[in-house]
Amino acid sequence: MDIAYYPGCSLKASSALYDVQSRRVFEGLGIYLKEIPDWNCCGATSAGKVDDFLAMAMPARNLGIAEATGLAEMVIPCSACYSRTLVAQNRLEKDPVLKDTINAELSRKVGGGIKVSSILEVLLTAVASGDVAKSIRVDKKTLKGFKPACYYGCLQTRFPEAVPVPDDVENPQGMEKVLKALGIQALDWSYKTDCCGASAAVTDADASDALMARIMKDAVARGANCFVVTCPMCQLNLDAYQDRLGPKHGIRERLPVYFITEILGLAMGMGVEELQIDRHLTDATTLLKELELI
């Protein structure tokens, strides 16, 4: 099955590991990732602080290319980019004139045709097929050592307006479903929807820490020994920054910030260097020794 593919900017730059397991990962589900060409950037969280405009103008662009290859489905990886198209196109629809003014500068113009999804909707419905579970290379007696905290962040969950969006925004299950039908049981804890930080770790490094904090302790509280993680920005932070936060914070422990598409591609029998695990900031590959998965 192909799929349209909208990567954007963090899976071309601080998460181009999340690109290729992405790639690999869905290949190995049978579903072949189309990249859209000559895509641009979907404004993030920069263009809705500037122009209200430009924050509907630049993913309905990106909707417009998606539309014309013909596929039915475009699937976006990164949580903003995903909260940012999705909302663009519920805007376009409601607002014909808004939708008109855009359009009449695109050579590709927006019909509202494709269905945008996240990895997460598509990766569950090749759960609910049974691809998912056809794709287990590995011993779920092994996998079973994996204790995750999944942590969806705020970008997953919270949208400037209503949205169709199929899962809990309070308490999000996506991917405890996938990992359930990988043999592996997600804890459940609080703080799988709070906020950490996002680009503040660079601008006020101490509100993050303290953000990224509370996430952690708590984690860590409930017996986690990894986190898995969709938002490129959520596994970036919580990734680099552990060395950061922990000594301010009183935090001994450091865990593991795996992608959803990591645990599936070892699942899949897929290696460490395939999967670039080992290019983390954070170690993530003793875990993995621990558990006899390397």
Second form
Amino acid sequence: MDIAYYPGCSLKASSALYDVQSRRVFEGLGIYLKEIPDWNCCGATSAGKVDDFLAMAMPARNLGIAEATGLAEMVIPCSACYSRTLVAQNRLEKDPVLKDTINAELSRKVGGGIKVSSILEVLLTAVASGDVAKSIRVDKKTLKGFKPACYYGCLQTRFPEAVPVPDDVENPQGMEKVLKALGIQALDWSYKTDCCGASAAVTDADASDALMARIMKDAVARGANCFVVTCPMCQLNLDAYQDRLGPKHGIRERLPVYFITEILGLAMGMGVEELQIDRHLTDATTLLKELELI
Amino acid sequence: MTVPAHAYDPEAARSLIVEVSERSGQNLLACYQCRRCAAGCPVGEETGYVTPDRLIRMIALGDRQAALENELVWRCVSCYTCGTRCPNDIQTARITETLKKMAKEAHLEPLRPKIADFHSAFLESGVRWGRANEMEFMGIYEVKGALRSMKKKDFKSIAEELKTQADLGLSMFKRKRMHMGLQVSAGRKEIQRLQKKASQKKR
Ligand code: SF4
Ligand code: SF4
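Any chance you could show the form predicted in complex with its partner chain after that form predicted on its own?
So here's everything in the complex, that chain up top.
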């Protein structure tokens, strides 16, 4: 099956590993990601804080390009890009004047109709069809050693305006279901939808370190041996700043922060280098050795 | 924590609440001060006495200066927790985002200039190239910060900032998480034309 794919800026830079893994893992599930041509930045959360019009116009252009591919669905792995694009699609549907204003300058116009999906929505269809379970190539016992705290962050389930939310807002279960199909039991914990601070990690370190410390402490207290995430911003923050916030907040433990595609890829028998897990900033290979996955 | 009294000016109150409601798309008048938003706000410990409900109250009372210059406006991380839980569907993140823009239009120095710099540097990079280039916008962001500290002769914070960013940069470089090439999209022309048209309309 072909599906339109919007990678977004971070999957072409600091989180390029997520782009590589997503393509490989989806291919293993028989889903082919077709990157839409000449896409642009969605504006992320910054646009909403600086320029409301651009916050709609930037994702709108990508929607027009995606529709022109003729594919029925577009997957967006980054939570911020997913959120901005879904919100813009909804707004344009309700506001024909805004839609016309934006369409006037676009070579590929927004009509409406393409389904914008998060990475979990697409993975869950592969769980339902049994393709995820069928793709497992390693001894299932090794996978049972993962004790993950699934971390969703903000933008998978909370939106600035009313859009159809595909998962439970306060207690989403999408990642847990995907992991269950691999025989992995995720932990129940309290901070799965709390905020990591996003860009505040750079601009307001005290605030974001306090947020991440709460997330870390609960995960550790529940006995987690790793995080599993879908958002590249959450991944980079939790991955890059454990050594900064740990000493400040009395946290000695360090937890690897895996993308869901890394766990899927490992279960499919892919290696650390193939999945680029060696690009993590917090050690992510020791646990895999302990579990005898590598 | 003591909450300062805000003066009530009926005329100012009406115009302020109408302006913020219209621009943010939120019905501030629906707020009945139940503080469900405040209970879940993750930056509550960083923003002093200003919680989402109190920000709305300041606006309802017409205290423009307090509404434009407070910690929540700048330190709100747009997590949308308050709005998702508000029984009246008031999304305070949209209100803080609106107040940031209003503060800028009123030529007020942002209470947290680094936060303002970051978001403008990010968006400008996205519009200039069609794609946000991390190395470029982070560079601009750092330079803006350094220039500001230099004006204040605050060399210590320049040194500290440089060290933190250099440490992080080095570990990211080692792990191949830094991308040196420039990302561009030819479609940036379309975005730039739209931006120009919108700003002409505003004037
Ligand atoms: S939850 Fe909504 S109604 Fe209650 S105080 Fe907050 S903004 Fe007002
Ligand atoms: S969106 Fe802002 S005000 Fe609302 S809960 Fe999050 S940080 Fe607090």
